[in-house]
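Only one chain is included here, represented as structure tokens and corresponding to the form predicted on its own.
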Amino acid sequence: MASPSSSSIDQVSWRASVLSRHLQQSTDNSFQSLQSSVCLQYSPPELSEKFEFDVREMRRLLDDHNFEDRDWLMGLMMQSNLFSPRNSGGKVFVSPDYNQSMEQQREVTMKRIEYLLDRGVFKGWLTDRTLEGEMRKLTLMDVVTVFDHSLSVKIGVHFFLWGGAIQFFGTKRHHDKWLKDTEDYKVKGCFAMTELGHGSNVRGIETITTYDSNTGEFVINTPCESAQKYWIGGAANHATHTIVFSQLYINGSNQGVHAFIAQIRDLDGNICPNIRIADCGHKIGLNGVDNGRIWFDNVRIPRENLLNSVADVSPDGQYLSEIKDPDQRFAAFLAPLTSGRVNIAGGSICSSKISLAIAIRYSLTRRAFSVSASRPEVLLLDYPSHQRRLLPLLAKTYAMVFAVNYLTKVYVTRTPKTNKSLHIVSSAFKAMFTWHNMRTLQECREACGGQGLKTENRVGNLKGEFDVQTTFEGDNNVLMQQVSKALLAEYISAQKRKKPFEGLGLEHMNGPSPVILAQLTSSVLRSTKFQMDIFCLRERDLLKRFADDVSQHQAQGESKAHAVLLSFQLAEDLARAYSERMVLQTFFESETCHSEGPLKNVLGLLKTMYVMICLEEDASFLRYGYLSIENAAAVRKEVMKLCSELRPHALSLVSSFGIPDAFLSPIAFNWVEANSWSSVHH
């Protein structure tokens, strides 16, 4: 056998030496070293963080309206055991109990609605059409969303979709019969538009309704499996009635999509004859909403159940409508979805606020690693990398709050003249804000480390709860294509008329094209003129490029519709440019309302951060030459400067959201005590 090499012997000797020294160390000394180590202690960030502007004033700016109503409803929810209060770390928190089964979540959601109904929360939601009534309703919906998305969706389907359809599509006979009973929950409504085979393409739905002039009834049928109504919120357990969207055939001629009222359960909860209902089952979120599937088998309803503000059918079966253009008739039937998009845009920002408040508060008390052996560990938010993760998202959220406030005002003051603009802006904001929310939730979940995985800390669960927002009431990608197509139509129309742009916020295109300086200094990057110029330049150039690209495809023999599809990349870039410029414009308008002072200074930092992060994240600025490589590098440096300048205001900014402690989570406060042995229930 060969003898071991000298290097192997040396290695064995070295290991033996290390082991010997280790065994000879004093046990007492090691114990004393451990005893001298100081355990981590929680220290409220309010003790060390400065508040350099008036948080109450900032909250009033963000909330914008109905301040007392917000606090009143939050107080109502904190008072009742129905809202799952629990003590953790010396504080009481309220949030849904996601450990409950799907069936339990659904039932407690309905009980919470009954609790709110008994206390007058829904008073006037369908019968008070004043500006004040509309603003109160939207405000209270936001507050409900802060507690639970399932609850807000369940309420939203009943009031904004079912109730909104009766308001918008119905006439006096429908208003008198249904609105008050809906407001009082004597009937429980749902909204059957989506089918297994058709979601975003509403025009293609396959449910069929015919008219029987002998009996004066409409007959609704589900002709095939792909026509079954799908994802209908409220249908699986609780809804008594539904709005049915269906192709209307009169004397064998298809008159397009129309809306009908059909009863699907009696008042005892029994499913009506010729109606079949199945459960959609467990979901990744929103399990407090009873989504169901509906089949109609020769279901007969009175002629009066056609919602007839757009079109009607006479007793002898004649189709009547003042709107002769089928395209215009169809567009009129999509009106309720606008209210849904307004709610979704606002709700997504509520979710972003919650996650940022939790993650930033945690980062102001949680430490990790030390720069040197003699120094304490560093607060997470004092790391430039952690600032870069959270503070740009905070600035974007602030910008979007102002945009939601603008959208809300446009919605409640809408007129037939502004409906087109409202549709485009609500579509753009719904898509952009829900995408932003999902990104924010993911970043905040990661920024909370392992604690972000616990359901009691909310952020992780909110991902599943809010994910669907990118899909329902309009797939985000489809909505953004609608935005671009509307802008293209406006561009072509203005070119043909040879008149200035008017509407959709495109008036900035009536002036000369902005010129961007070759070298961008910090002062230029922070100037209002540059910020608006660079956003307007991108938007107007992309609109022209989109129009030219579509025109080139048409010149090659493509239809206009197919040419638009082939130009989808430019369409996506344009929709983003339009959305971000509209958000910036609302930020400018909110900022200019305030006189000079600490609050306005912080708003200026947030606005500039919003602009810089948009410049950095959108490749269009480099792709099309709006920014040089050198200027793009300057923007990147500016983002880090802004992070360090916003860092001292982080606590003040999330405190300004006005979210009561009870609606946040244990890691936003004394997370050491919340996880202590004394908190364990034996």
The other form holds:
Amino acid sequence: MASPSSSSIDQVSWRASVLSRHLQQSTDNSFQSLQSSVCLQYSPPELSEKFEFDVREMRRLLDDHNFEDRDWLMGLMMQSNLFSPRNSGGKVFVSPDYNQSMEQQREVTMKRIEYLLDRGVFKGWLTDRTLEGEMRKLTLMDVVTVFDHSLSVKIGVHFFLWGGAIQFFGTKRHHDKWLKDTEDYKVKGCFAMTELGHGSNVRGIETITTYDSNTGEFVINTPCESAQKYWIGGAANHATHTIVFSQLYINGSNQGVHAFIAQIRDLDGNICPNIRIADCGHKIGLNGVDNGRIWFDNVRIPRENLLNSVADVSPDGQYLSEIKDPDQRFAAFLAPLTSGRVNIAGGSICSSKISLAIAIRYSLTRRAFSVSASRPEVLLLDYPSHQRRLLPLLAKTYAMVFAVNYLTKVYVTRTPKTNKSLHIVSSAFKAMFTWHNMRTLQECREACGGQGLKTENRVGNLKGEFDVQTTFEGDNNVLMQQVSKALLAEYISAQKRKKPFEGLGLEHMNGPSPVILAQLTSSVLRSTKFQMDIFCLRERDLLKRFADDVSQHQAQGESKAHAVLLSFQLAEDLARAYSERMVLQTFFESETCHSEGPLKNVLGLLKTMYVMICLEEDASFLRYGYLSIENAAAVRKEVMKLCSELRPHALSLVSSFGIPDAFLSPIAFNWVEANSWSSVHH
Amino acid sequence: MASGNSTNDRGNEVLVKENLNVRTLILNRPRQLNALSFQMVSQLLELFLAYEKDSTVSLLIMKGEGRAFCAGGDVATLVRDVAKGHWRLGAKFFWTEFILNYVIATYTKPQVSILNGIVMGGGAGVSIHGRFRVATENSVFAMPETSLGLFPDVGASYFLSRLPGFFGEYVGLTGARLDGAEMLACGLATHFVPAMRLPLLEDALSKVNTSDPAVVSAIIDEFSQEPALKDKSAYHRLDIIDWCFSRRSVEEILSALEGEAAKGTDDWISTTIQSLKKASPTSLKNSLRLFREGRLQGVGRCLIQEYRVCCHVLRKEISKDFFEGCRAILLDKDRNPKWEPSQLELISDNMVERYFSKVDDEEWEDLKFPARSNLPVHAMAKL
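Mind giving me the form predicted together with its partner chain, seeing as the form predicted on its own was just shown?
Below: every chain and molecule of the assembly, starting with the one above.
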């Protein structure tokens, strides 16, 4: 068979042989043997692609920590029939069986959890509070996500929301009573915060709790339909206990939102008296999670079930709190959601890695159209347009991996002092990365053509599975507004105090505004200084514009809160500028601690690609003139150049993600054999 | 054409029988149970490479002379060589042997290995990677390296980690012996043929003139049987094996086994615990990590990693257990090795990490394979 490098004579004769085969098809008895030499043959990309840097070293850079834990858990899942192994094209793949009904998916998800529990995967998740323990827990969550988002969400609700609430809102009596049992799944927890009528605005929830000093009990009620708890993961089938978020009324006065523990099922799984539970039904994805709805009808719980780290009620019914300001009390309540956002940011990048690994591997083995009639068809990834679709997303994903590693470190080493900046960074990254993931999934799905539509090939299916990430644990748009609002508050207070910026990464605004050269050559575009300067310039200018815009609205008589709402366009631009600058900074830091060599060169290309694609995609660079029209054109040219420079590394770069073959899909490997007649089960 | 009795003075260690399109390679050191010498692995490698190019050859058969197929690499000679000179002499042996394993694993023509006797260590390396492995009632399979202070090498981190559940961890860590029926059940063997029918099988195979694996498989099928697993087979214990050997660390595996043992007396469990306690702690930790990594990698990558660990073992910088094990088992035969570190708890992750790192020596390099055409997907080296 002719290869692309054969001489043109060879190609002509090859073409002729193809044609003659077509003509002879009906008469020639030897067609069978001839066919195999002419038809498309799968050739593994490893045979033709070069590996110019050490893929293992890159994997270690990306995974950063707990390598052996990762391998162990991947192996645990691959070796068990519970994880639905399937043979295709001579390889075994594990992924959930989506042909199962919703109920079956829920049951098998619970069985998988029990399997992992029995193997000691969750050991120490709530009782080991060391740094190593935290890192291990986050790593294992990440690995579970590679297999199935339902599985990781169901585990996440139990450990991070239910368990986290007890850890953070509860005190010793709660820790002693619940944490070990939670770790061993003797109780199964859920987290009832969201209601039909209130999602992001937790302070507006309508569930009511009062205190009965005669019996020493709290009484929880769902006063109206909009107060039913909604989307409660685990509630529909499995959870035995829940955290209930509710307004607390003491002697007729509302003390704001508080969290309580209530039992909703007995140990046999029967729903408790005065509790009503209904199903949220089939969803566009994540059907392995049993989301449910809960109504409380005069549910009585002991006084001790109030999670009392910030406020308590005495036996005789006095409200006691160290924190007098209800706003601050409320902020303390939301702290555990940070861990959720750290997980989500990491999970979204897992999904992007999987889809890019599949789409890029496919594009290195699938051909379409010939440039001229006598030439063999062209590999998808050799089309500049295909490179432009996938490689910038690959560069962004790399940048975000480093950002997730940074976020993880900030999270596990958090102190009361860093909590504010952790809140802002985690909000920004959660929103940006989950949006990035949805976009990447759609692009990869299309890049795989029809094959992308098959559930077994994962990419298309992941869209439904991961869509929820843009909404839960804080709607992305709301989170981005919070980021901008926090930056604005910092800006105003720095101006008032006439003090330099400190924390939140705004220190760059203390110096003079960076100056961008009038003419951007390729080497300037690739310089670290320019890249940081242009991102900082955008951020500081947008922050000023946002502040000015808000104060202008205020000058016209608008309230501050309303003024901020009116300036939403600038707020969106600013939050994005902030996130992208933060991501770039983490990329720089990961890159600089590496010594010169082929690996560092590729990191340099990826980083520049990341910057260029941000410059190209965000209209504010042109709108506010951070880039001239000529320079914007130069950026666009550079993107094309970078695509062709990254193209030779595409396979190494997705191999470095370290996702075992079994967690990819048939089109990532020998898709001809996987689809052959002999593999059809007659 | 290379043949067994030509080029070198120890040339009779591999005999070659030629039959039209079939070549039968006979490991011929029966007094040493066909243990692989450096000459043998070199010669086998040459033969395999030559037959791949030779279009008249369509099938390879490999078997052993005498009552063993092959009891492993010639470790005693290796240790003597290393003791006399530089560790590189030993490294050269492993280098060649692992390249041979890789060529076999990625071979384009079918190989039928007739495992009528002992198959251990290096013997598994020259057979299990091949397309067909025929076990008999005389087969005895084991990877006993952890009791020797080494670790299951020759690509075992690839093929053991692919056995059902965590059976590979069990076989590789404890050095447990499997019979032919067990080999077939777990997939180490592809066929079981009673020994008395082997001459007929070989005769039928010698007439093969195609490399089509389906044809070869059909011929072996004609002579095959489904043997019954013995009552006491470890393969009946897959549940317990999965339960215990799926643990994160060797320490946790041991404590899971001890937990099972506490539930009642059971010979199999106490034997299993005993084998783990007798093995080199360093070997156990290195082996487990190799299996766990190996499960996610291609065979090439597995061999590269095993070669790294081998070189560290030979350099004796981290631990000398391999030499102590050889002393106690093969040379002095007191069967009482003094492992150092002596306990699992004394081996830090950092120590294990050192075994997996590149060797700090300017002349040293990672294992490099000859280019292969037609690499099967499963053989692809990833990560």
